[in-house]
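This document opens with one chain alone, in structure tokens, the form predicted on its own.
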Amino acid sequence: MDATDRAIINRLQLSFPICERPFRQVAAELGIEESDLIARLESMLARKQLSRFGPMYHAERLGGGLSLCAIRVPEADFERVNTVVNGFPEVAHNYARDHEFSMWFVLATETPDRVDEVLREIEQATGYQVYNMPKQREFFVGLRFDL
């Protein structure tokens, strides 16, 4: 990752323009061509330097459901379970923890009722109990990583 890649990530963590050519606008701010910006994003995604590039939706405001979930997964079975869990389109992101509950993920569904349905499907597919921890109160933490 070079200085331009880092500048792209730092800039895009702030906001994404709502206009006819948002990539062109960001590229101009960074002093590069629109095609270079798009190619660099595609390359960082292909090299897994970025796990995703896209909008973050507030599922509940759109009528959906949202929940933090955890599973106790033995280390020997982690990769298999990780693949299964990540195969569900409702899983927003998934990460490992050095803890008894070794897998944590956020579930975002089209309807609130769908949360329980998907959790049952994940339990069936993995063979492990999923612990559902729905949000009780929301706090906004403007998380940003300077690269």
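Because the structure is a prediction, the values reported are computed rather than measured. Numbering follows the first chain given and starts at 1. We call the rigid core whatever largest set of C-alpha positions still superposes within 1.5 Å between the two forms. First, how it differs from the form predicted in complex with the partner chain.
- Taking 2 Å as the criterion, F53 counts as shifted between the two forms: its C-alpha moves by at least this amount when the rigid core is aligned.
- For F16, the Cα coordinates differ by 2 angstroms or more between the two forms after the core has been superposed.
- Core-superposed comparison between the two forms: the C-alpha position of V106 differs by less than 2 Å.
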Contents of the next structure:
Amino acid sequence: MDATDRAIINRLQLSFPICERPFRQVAAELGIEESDLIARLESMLARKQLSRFGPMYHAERLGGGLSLCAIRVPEADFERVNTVVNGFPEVAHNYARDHEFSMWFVLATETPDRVDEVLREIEQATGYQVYNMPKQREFFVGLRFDL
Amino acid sequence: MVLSDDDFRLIAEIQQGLPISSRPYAEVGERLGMSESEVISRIEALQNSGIIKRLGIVVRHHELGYTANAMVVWDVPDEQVDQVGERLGSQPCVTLCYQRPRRLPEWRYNLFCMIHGRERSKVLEHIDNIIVAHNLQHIPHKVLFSGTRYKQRGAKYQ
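In place of the form predicted on its own, output the structure of the form predicted in complex with the partner chain.
Full complex below, order starting with the chain above.
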């Protein structure tokens, strides 16, 4: 990854133009050729340095449900609970974290009501209380990764 | 904004990504039987209404060397949440900043932000700097580093 790749990442984390030739516009801003921008972007996606190029949707405004949930799982039981939780298709991300609240996952459901239902199903399947911590307010964040 | 069937078709068509070609919106339009200008105006409307939060890239922070991923949680007096949330959101490397409900008595924290860095020590240093710069010494916080990432996928829409 060179300086041009980093400039592309920094620029495209902010926005992407909605016009007929968006790559040409971004390339001009960065002082490179449109074809170079396209080739580099494809290559970074192929190398899995980028996970996506496209729209980030606001799940709730699309009618879906979204929430961050946590479980206090003892270390000895972590693997079993992890397998159960990841088996739910509504679980979008799941991270282990170094705290008594050791398992943190995001539920993304087709309707808001499904969050509570899935949460109950996870409680029944795992035997642990699931703490539901839906977003109440989102604060603006600027540049995500300044490379 | 009231979404039409065509909006939903468009949302589903591009959810996995936009084409990487010189006229991406024309290409999407061809697949859907819409003109390029129609795709452009629909996407503009979706973005203006906040249904599309943004267009662009999502980096795989892990693969870019940002392997230290901290969820920093703060117990902020309710009347200060807005002020502190806005300050935290303005910091580089803070990728998300949300207010969430407390779950007392087990969980007292109501403001969550994600901070990424190349090493844990640097992330901790960064957090210390943020605390000093914004006078947050009086606000209890905890740093929860992530261990293994077990699952990462985008949400899917029909």
